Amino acid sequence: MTAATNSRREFSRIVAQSLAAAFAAPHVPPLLDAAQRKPTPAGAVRLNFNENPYGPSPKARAALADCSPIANRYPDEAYGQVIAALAQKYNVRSENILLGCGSTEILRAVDDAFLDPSKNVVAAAPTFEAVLDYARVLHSNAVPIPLTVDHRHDLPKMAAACTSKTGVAYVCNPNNPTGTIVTRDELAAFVQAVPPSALIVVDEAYYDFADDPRYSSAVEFIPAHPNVIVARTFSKIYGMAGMRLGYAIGAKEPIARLREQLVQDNGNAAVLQAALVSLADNDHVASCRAQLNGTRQWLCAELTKDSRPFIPAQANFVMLDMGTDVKPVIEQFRARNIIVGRRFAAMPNFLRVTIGTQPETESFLAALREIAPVRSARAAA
């Protein structure tokens, strides 16, 4: 028997064991799996996925039209240009920036790089589920810490839960689905309290909508705390949710560990061209922020007039306390061709609605007043 034969047999044995382990792993439904969603009716008002209804900047749209000549080439140059632009934006080196297929690929890479069956992940409950869902695939334990009574991260309890067995501490700020924030001072204390062996991931997908003066990005903590990384996305303020591009900012070593977990050639020519010009189009960002925050403030003022309880939000969505399980309420909105957020198991009475255009949001409010008249809302309050 030759050495080559032994090598082939050993390879076959390893492959067989790997496949067996993969099929034995617990099934975790993909987060918001498109194949599991109901089809969206034609002409529906879509207020369910926290998308930017105004879409990409006109300059990004023009860049999309111009990308066809390079569509047959790998976009290495554009990839590097986007990384360089982000590095300049945050005053860091290119080695401190990582691109992903949406920020969700970044979050999966975090779990792959820093979790295993011996490590746990500490997170708020409820929060954006991606990190927790991916952790289950890796057989890592989740340590959920309930939100405070005002629906905010309980950072002191989260810090206390972080031990030498913690691989990842996840903070979504502003938080999805509640829209609440942790302040700069609260985050600073948390970063100091968490063991440096744990990676602190601060998901700032909704950063651009927060206008509370107490709020601040965690990017400032990275130089003194290399166990902090920040995840951002082009899906929200840049209006590019369907194009899938996210990024991380962090110290050289953790970013290098994350890079090892990414899909090779994970950027496409179209989104990279659009992202590059979007980063330079500050006017479009400011316009989207002003319109969406203005509509959010208008909606919250109307809800207050109606005495409807809701969670004050710092994102492009708001959660309303309907006083009853929202599953049938969601279907009533669908019957009116208005698609709102899904039911959250930890907050079954709360309805999350994305801020749309002003007319879209007015349509939502009119439907809400039909489905749950003001008199009923006041009685529940």
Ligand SMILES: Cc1ncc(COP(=O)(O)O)c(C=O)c1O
Given for the second form:
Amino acid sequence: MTAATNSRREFSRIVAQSLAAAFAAPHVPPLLDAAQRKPTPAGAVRLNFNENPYGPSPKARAALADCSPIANRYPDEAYGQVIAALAQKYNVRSENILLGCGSTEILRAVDDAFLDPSKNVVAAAPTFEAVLDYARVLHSNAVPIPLTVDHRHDLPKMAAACTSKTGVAYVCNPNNPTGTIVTRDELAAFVQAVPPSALIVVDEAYYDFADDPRYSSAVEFIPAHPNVIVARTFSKIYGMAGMRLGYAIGAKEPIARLREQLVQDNGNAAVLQAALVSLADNDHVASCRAQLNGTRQWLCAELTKDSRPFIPAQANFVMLDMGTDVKPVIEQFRARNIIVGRRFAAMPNFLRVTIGTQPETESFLAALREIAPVRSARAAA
Ligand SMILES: Cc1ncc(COP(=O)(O)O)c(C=O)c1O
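Follow the form predicted alone with the form predicted together with this ligand, if you could.
The complete assembly is shown below, putting the previous chain first.
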């Protein structure tokens, strides 16, 4: 038998196995699919999606209000301008930037480009699920690595789990839902240890809320480690979650591979104009950061006064240990028109609350004190 026959047989075997796996696997829709979510009641205090309650910069609002002159044209000009502005911000070239319909489209493109049924994705458990959801659609295996006892990514264990079969290693920093960070030095050791055949995706959706001096962006690792890409979004600090714009920074080759997966003309002209002026409005970013981090600090101080256990957070949300399954607790908040959560299967007793405006966060705390009075919280702890 010739080598060619052998390799044809091997190829047919792999194809047959992949097809069998594809058809045998139950269809599970992506967890974060908007069509599957419960509608939010009108007038509710929305503390469930880690949105920025202060919204876009006033300059972005003006750009959105005044978008009719550009609505009939394809968005090429603004698309290029946003890429150029981001390239300048990160001191890279345009070829190193990729725009997505939210950073979710970036994460989907990552999976589409780097995973298949023979590849796996290594990620913390729990973490933001999009990369894992789309991996499931592609019939790729997930390799979940539990968080450390202090609810942080266990990077040494994640690195050890990365093999030649690993297509993607996903690090969410700060992590959603725990709000914890990995330090610059921990990340430096991780990028060194992971095989260069795996794409390391560092999701920095909450970058702007982290104020721990040991934290820094993974962008610095890209020149020496071209298998690193960083995902960012306009949904959080820029207050534009409904506008759907995110981006990746990376070396030319992986960015080009991801670009092949995107919908052509995936930018919206009005949103791109709003993003362009937002990038130049440092005052709005600073003001959102100061207000939201100030409210986070206030909330954490109140939780401490109540002796309620919580995970110290570096993002615009906090995880509280309720000492009991949070499913009914979330419903009790909903009955008071305050939307919190969701429940995370790996941390069923923890309630995630987004930092809202100061009055919104005060209303959350007042409801919490009614739903779980302090004494019972102490007993549960
Ligand atoms: C860690 C993380 N990454 C990415 C996203 C997706 O954000 P978007 O698609 O709005 O940019 C979210 C949304 O909450 C998130 O928490």
